[in-house]
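As a starting point, one isolated chain is supplied in structure tokens, in the form predicted alone.
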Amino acid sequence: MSTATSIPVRSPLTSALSGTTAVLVGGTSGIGLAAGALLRSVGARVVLVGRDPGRLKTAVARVSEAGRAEDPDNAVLGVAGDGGDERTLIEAFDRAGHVDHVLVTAGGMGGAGLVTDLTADEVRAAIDARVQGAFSAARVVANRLPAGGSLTLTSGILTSRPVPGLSALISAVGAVETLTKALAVELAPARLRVNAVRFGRIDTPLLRSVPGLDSDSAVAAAGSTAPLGRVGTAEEAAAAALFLMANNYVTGQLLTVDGGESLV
């Protein structure tokens, strides 16, 4: 990990991310789609990491359908495997030549049921996909990003709003946001940035595999209680995402986009 003498200024506007390079694990599908095709309509190079390979086709050509018809044929690519496993990370790397920015949005719902369920190793499981993926990614960005890079993890309003039957889950949650903040500090001196976005409910394929929640009508009503009265849209809060890799002055802080939900 090199050490720049100040964090590099420029446009904190989204559209300053043309011609950057982001690598998005878990983004064949929700959040980590939708931040891809957002990256591509500013003119962002993308590289999607997923494990189902047909997935990941799909996923590749959809955010290539975001950018502009003039754009190379390599403006996205598509690695396959778990991005948790820092080898999976280090190909994405290296297949893209140069990274500037790195999301993780992969996790899933693993861990839940009540406590006193739970086996060791499910609660093993739950803590592993967040915790040890975050620290994989950690260990790819602080040898590899430039002066200036990113890196944003994921996290949710459970964290301040827990509910019952999702101990292991919310416990592996709270760790990355704390990891944020420790990761901010120890990789400043490298200049580059750690943050996290901390979702409240998002309408994407994870939500509605939610029992009870599969449905339009479902959501909507899950919704209406909600000081906006709806669910976001993954794009929304891939937005966030977007906010972050591009203002160079953010580190170390937990962006909440939930629609109000936390506040009541």
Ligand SMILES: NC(=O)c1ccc[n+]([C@@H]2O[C@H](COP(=O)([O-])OP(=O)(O)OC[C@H]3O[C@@H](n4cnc5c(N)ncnc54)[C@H](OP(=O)(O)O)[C@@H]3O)[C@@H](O)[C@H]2O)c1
Contents of the next structure:
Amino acid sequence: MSTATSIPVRSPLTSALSGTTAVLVGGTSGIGLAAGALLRSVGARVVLVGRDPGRLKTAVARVSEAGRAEDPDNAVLGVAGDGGDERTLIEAFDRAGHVDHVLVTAGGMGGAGLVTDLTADEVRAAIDARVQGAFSAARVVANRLPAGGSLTLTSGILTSRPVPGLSALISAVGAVETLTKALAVELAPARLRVNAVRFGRIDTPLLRSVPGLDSDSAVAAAGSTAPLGRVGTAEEAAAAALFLMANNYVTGQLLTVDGGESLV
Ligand SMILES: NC(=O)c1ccc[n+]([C@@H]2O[C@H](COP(=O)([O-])OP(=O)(O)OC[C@H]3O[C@@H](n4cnc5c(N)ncnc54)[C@H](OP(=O)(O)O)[C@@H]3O)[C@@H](O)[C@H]2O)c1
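Compare with the form predicted alone: the form predicted in complex with this ligand:
Let us now look at the entire complex, which starts with that chain.
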């Protein structure tokens, strides 16, 4: 890990991400995909990482469309693989040549089930997917990002408002929140920042995979209980991640994007 005494004060507006490169682990769907399109729209280079090659190809095409016709061919790259495996991330960094920011949105509903039904292997798998995935990203970031770079992790408001049947998933995500703060302190001497976005219900393929939420009317009905009266869009969620990438003086923070849901 390199050490540095300072990082430049630069514009904290997301437009300042123009010319930077971001690796998006989980960038082939939902919030990660929306982050890719937003980053391209401000002129950043993007490397999308996801396991399903077909979804990756479609995502690269969609994010490319958010750029400009004169952009170089390598403005959007795709790397197929498990983002929890350091070798996948190293490949993403090598393909990009230079990386400034990493966003990890990879994660699903692994570990769902009542505590009495979960096997030890299922609990371990849920922890591995979230916690080891975040550690893998942290190790690569610590070794490869330049001063001023950032790592943004993902959590959810269920960590403070748990529901029955998700104890393994929620505890894994809670560990990611704690890791965010620990890493922020550990990586600060290298002038690397670590934050997390804590999402409420965001309209993505993941949300719509929840039983009973597979139609527009069901999603609208679910959102009506939030103070702002609806679920969030993937773009609204992704914009919070861009804010954390761009602001050089924010580290160790959990930024909640939930339409006020955690207040009621
Ligand atoms: N949407 C919500 O309401 C909500 C609420 C709270 C928290 N969150 C969290 O926010 C994050 C993003 O959610 P989303 O709604 O955008 O989900 P999504 O639409 O399902 O997208 C998740 C993406 O992550 C990829 N992925 C999953 N595991 C991976 C792995 N091991 N390595 C690489 N890529 C992986 C998936 O592609 P492949 O399967 O092809 O790899 C997919 O592209 C998740 O961590 C989720 O738990 C979401």
